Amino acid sequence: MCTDTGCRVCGSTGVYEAFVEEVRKARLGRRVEVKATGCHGYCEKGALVVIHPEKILYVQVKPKDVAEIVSKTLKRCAVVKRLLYKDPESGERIVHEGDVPFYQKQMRVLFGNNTRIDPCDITDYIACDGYQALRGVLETMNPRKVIETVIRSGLRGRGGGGFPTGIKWRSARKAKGERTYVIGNADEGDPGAFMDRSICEGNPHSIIEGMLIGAYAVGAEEGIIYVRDEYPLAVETLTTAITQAYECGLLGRRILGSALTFDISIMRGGGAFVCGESTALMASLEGKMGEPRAKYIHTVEKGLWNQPTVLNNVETWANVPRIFLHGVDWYTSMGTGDVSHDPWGGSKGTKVFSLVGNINNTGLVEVPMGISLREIIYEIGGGIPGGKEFKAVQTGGPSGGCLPESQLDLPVDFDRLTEAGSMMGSGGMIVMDEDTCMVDVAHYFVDFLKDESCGKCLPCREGLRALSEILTRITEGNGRSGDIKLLQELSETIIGTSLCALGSTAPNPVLSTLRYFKKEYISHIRDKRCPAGVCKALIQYRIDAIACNGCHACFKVCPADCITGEAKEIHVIDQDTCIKCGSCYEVCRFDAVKR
């Protein structure tokens, strides 16, 4: 069962519990175990169990439904189907955990044994031919054989710049210096984003292979891994795994016999939003504040304590036993694209996102490179709840764009997001619905890339204030006739000065909704008007006497009494008075009430 943080709220160690005891009172003990897993990925029904090795899926798992899953799968090989998946359109029972929609259109290359291994328990991930690929490395590899295998892959930065990793290694390898370094970036701090995390808490040695492979690759004895403070259990998963490697020979000295020395150890960050960049990151590794410098020194020549480094987010060392375990063929297989004479040439490989917003099935979903977002949404996400109209996703983050639904047949890949003005990112994926206003979404993300720019750089720290200033002013119906023109003009010189990532690509949600949703824009400053009835300052409620039957339920919930008439009369609201809290137009059953 999943035991990750997104199943802890709905209450799966109370259910993993019941399953040790019922299992116990049972007599099972002998031929069934109960493991804790990490993310299954279906968060949305979440406490998630299933029964192997039929692959039985359980969902919204509760403790008091644990004694009949015992009573009657565990013992009769019988099913409780009031705890299958439903289909929402068919309304049939789906039985099969790789039946069910959401799982059916993904290829879970990392994310495949998360439901089979017990992350804590590092038997399960040898079981599952875990450190193989290290092995084979090591016995019939050298260096520089290794980062060719690397370069040959296409696997390319999953953290968000998309860099091939493989010629990272080359520089780093070439670099000189007294020693060099190895870091896995955890630090993970876009909004409504888990996929790092996850990958901490359910498969930690999938990211400790890949950065002892990379250790061997560039010459490294030491590495780190950077981790948000807010992950608690991703850091103790972490530490246990690190523990349990050196236990066993994997970490330390004479790695399984070699010449191989490499240690690992945890640092955790402070939760600023810039340490994600990978010059912040190394700065706050060293105890200054984490602020990022110029580029005209790559860090893989003089990053961490001014020496070579190499630092890859852990998603991307998590690819790499999987390429050296299964062969480039294989992994080249996946993706668009042709990296064979240029590793620049496509986006190979699958990526993690995290499916949220106004979707049916929220979660994390693993998926071949060039799928479209309209699969990811329709097919995998279930489409738009309520029955609602799609509007916009917003990929990459809170510096990604936001594409309209003329972009959903994109194939998802580095290159063809950035073409369409937004970005993969470390693969953030916000889904929006029709009563979204786009100017309030562009507000709100250049207000948090506001608050967590470091302020280093000018450009940055008053350009972002500045946008931040114009976008209130369109949002409270102040909006000027040369407002649009000025965010284009100021969004294009912060994109152009920036020191760094945060501030170059910061305004991509307003370019985006400048590209796409412009006649919003308009809409706000020329007519004063939302068309989302999202803006406060420019919704005004009242009530259609034609529509209105005097039901008296505005009257009713009315938090401000602004809102006069008797019973079976028709309503008027008070403008002078009304709160536009939205109230009444939510209770009303008759569309009387309009804004």
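Remember, it's a predicted structure, so these values are computed and weren't measured experimentally. Residue numbers count along the first chain shown, from 1. Compared with the form predicted in complex with the partner chain:
- Picking from I539, E569, M141, P343, the hinge for the rigid motion between the two forms turns out to be I539.
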Contents of the next structure:
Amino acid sequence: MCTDTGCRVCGSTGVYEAFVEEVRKARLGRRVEVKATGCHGYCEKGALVVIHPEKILYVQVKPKDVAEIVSKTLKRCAVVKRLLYKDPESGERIVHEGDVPFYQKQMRVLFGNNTRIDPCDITDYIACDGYQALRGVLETMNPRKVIETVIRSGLRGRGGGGFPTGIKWRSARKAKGERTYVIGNADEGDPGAFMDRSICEGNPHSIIEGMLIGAYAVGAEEGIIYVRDEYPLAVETLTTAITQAYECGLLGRRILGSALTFDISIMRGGGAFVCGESTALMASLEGKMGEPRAKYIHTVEKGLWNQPTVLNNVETWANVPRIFLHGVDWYTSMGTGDVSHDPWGGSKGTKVFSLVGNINNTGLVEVPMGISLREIIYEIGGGIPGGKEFKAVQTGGPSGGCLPESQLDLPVDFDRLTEAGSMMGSGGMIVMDEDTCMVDVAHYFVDFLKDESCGKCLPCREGLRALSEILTRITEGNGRSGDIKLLQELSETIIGTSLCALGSTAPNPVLSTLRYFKKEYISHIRDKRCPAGVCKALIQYRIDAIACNGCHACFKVCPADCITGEAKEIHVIDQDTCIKCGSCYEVCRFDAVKR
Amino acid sequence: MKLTIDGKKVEAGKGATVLEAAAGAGIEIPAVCAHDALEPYGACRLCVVEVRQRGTSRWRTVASCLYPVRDGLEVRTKTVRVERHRRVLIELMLARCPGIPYVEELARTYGVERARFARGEDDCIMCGMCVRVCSEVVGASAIGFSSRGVDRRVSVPFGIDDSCCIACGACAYICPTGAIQMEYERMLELRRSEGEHRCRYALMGLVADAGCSFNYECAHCEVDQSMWERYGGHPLLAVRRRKCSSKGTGPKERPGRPTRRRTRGRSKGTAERRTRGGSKGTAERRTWGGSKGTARRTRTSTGSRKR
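Since the one above is the form predicted on its own, can you give the form predicted in complex with the partner chain too?
Starting with the chain above, the whole complex follows.
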């Protein structure tokens, strides 16, 4: 059963304890193993329980359901119907995990083992072919061949940049330095994204194995995993995993009898978003202020302590063992483009996205590159809740762009998303329905980035402040006629002159919403109207005298006491005292409150 | 290394930056946060230029103060795009620091009439030269940045600990806008303090260890006068600059720490950034101990250097 952070919030710890207790009571201890695993992905339906080997999936399990599961399923092989997943369209109950639409379209290369592995037990990982890739590499390949294999696989950085991993390794191998460092980046700060956390919490050994192969390829002896301190469970599982790897001789000196020596330590980030940027991360590791520096001399040549450094996202590292385990041909069979001659030629393998926002199935999805946004949102995600219309999807975290309905058939890969004005980023995917104001969304993300900018360079610090000011003005109904042009001009300078990727991608939400939702900006500025009814300064709630039947419901919920009217009489909202909270709008069953 | 800047053929040493190469060829690129006694930093971004590497077709916008020269590199310093970026950047600076003569002058030079963005009331442009001179040249690291983003400030550690400051005045000297000043009230306190006073040039490691017999009225002290006359500017910066130029434009190394810098526990006044209307209430700009001579030198020399 899943005991990752998401399911823990849904009470999975209690469910786990109940299972242990019930299995003990039923004297099934010898035949049944209760296993606390990492994230299964379907966080919407937590706490999740999967019964192997049949893979019966129970969703939204509570501790009180456990006794029934044990007595029915474990003892008598019968399913507990009410806990099965119910298809929202047909109303049919689905028994097996693989038949649930959420899992059907996914290709769970990195997350597939999560349902079988206890992250705090190295033997589980080894039982799932763990460290086999490392053994194969150490026994049959020289470092050059390892690098060539990674280049041929077309693996590109999963942290956002999409730089070919093999090319990075090759440059690091060539670079001159006293020692080479290998870093795993798990400083995941995007709002609504939790892929890296789930890998660290669910399958930490895959990261360690990837880093070991990388270290062998580039000739490094020291590795660091940089985790944000807000992920206490990830820090805990990683620490346990590293300790166990040392105990098994998979870290330290003469690993698996080879000449490879490699140590990994964990560093915890201090909570700055910008420290996910490679040079800022390295400055932070050196004990300096977390500020980026220019990368005209790449970090593979002069990175941590001015030494050659290979920094990859933990998701990238977790991909590495899979490539060596199943082969390059298998890996390149997934994804888009042709990477046999040029690693930039396409996007291969799978990508984990955290699907959040106005979507039925919130959770982590792992899909092959090249799948369309429509498939992710409608087939895996189950569409928009409440029968509402889809409006936009934002990919790539706070500095990604918002793509409209017309772009839904876009295949998801590094280059196509960039062409459309968004980006792959680290894999956040926020779905927005018709009740979302795109100006407000742009404002929210610019504000987030303004607060998270390190403030070192002028365009990012002052430019984002100015962008935020203009957007605030527009959402408050004080937009001016030249504002759209000003936003564009300012964005161009911020993109062109910022020191690091935080600044040079920060205007993306503004530019993409201007590109696809310009009408909304115009109605905010010219007509002083917010079409989605979100911007408080631009909306007014009033009661339609014909539709109102005086049910008095709005009167009761109004927190500002601004609605007057007796029961069975027409009610009136006092516009001067109305705080525009929308409570009356939500509570009215007769559509009498108009916006 | 042979490169072309605005069509002019230029030669530069390996490891030099485009900004240095351009300066060597007499081509002017504006740069607010660059100083030849300091390591390149890349904060103001005014020095952006377009570059194209040999064998590629794409023009990239880069910061010339950090971009290393390469053989066959083509550089354009005055294209429409670059000029537009510069004007927007100056506009942003002007919005942050309105009424600061240095920024206004810069705006006039580049044809920026007014800022279209909300006006702030800061007098610090965050070029970071004070912080860098303190750590790189003086070696005291008495001031640094605190907070991040729009809240970024120059301050002493935790806003309270000034014991590392040796009162050399280099930060106030190098500040282009006059935002950083020597704290006057503290100096008065120190003058009144008991015990032996040590010459601050001894603390900077520039003269043999000596006592101060003028009670920190440096304007009346011949050591102070001779130092400024000898070096024609702040002595510490002049020493460092000489070191730089003797190396030519070769690869930069971190300077060795000055020999005698830190006087922990013997606070000799402190440098602190002040915004207008700040709690200390000294809008008036003063430098070391109210010494008029130093104050005058500070303004004229920085002004002329920057223009």
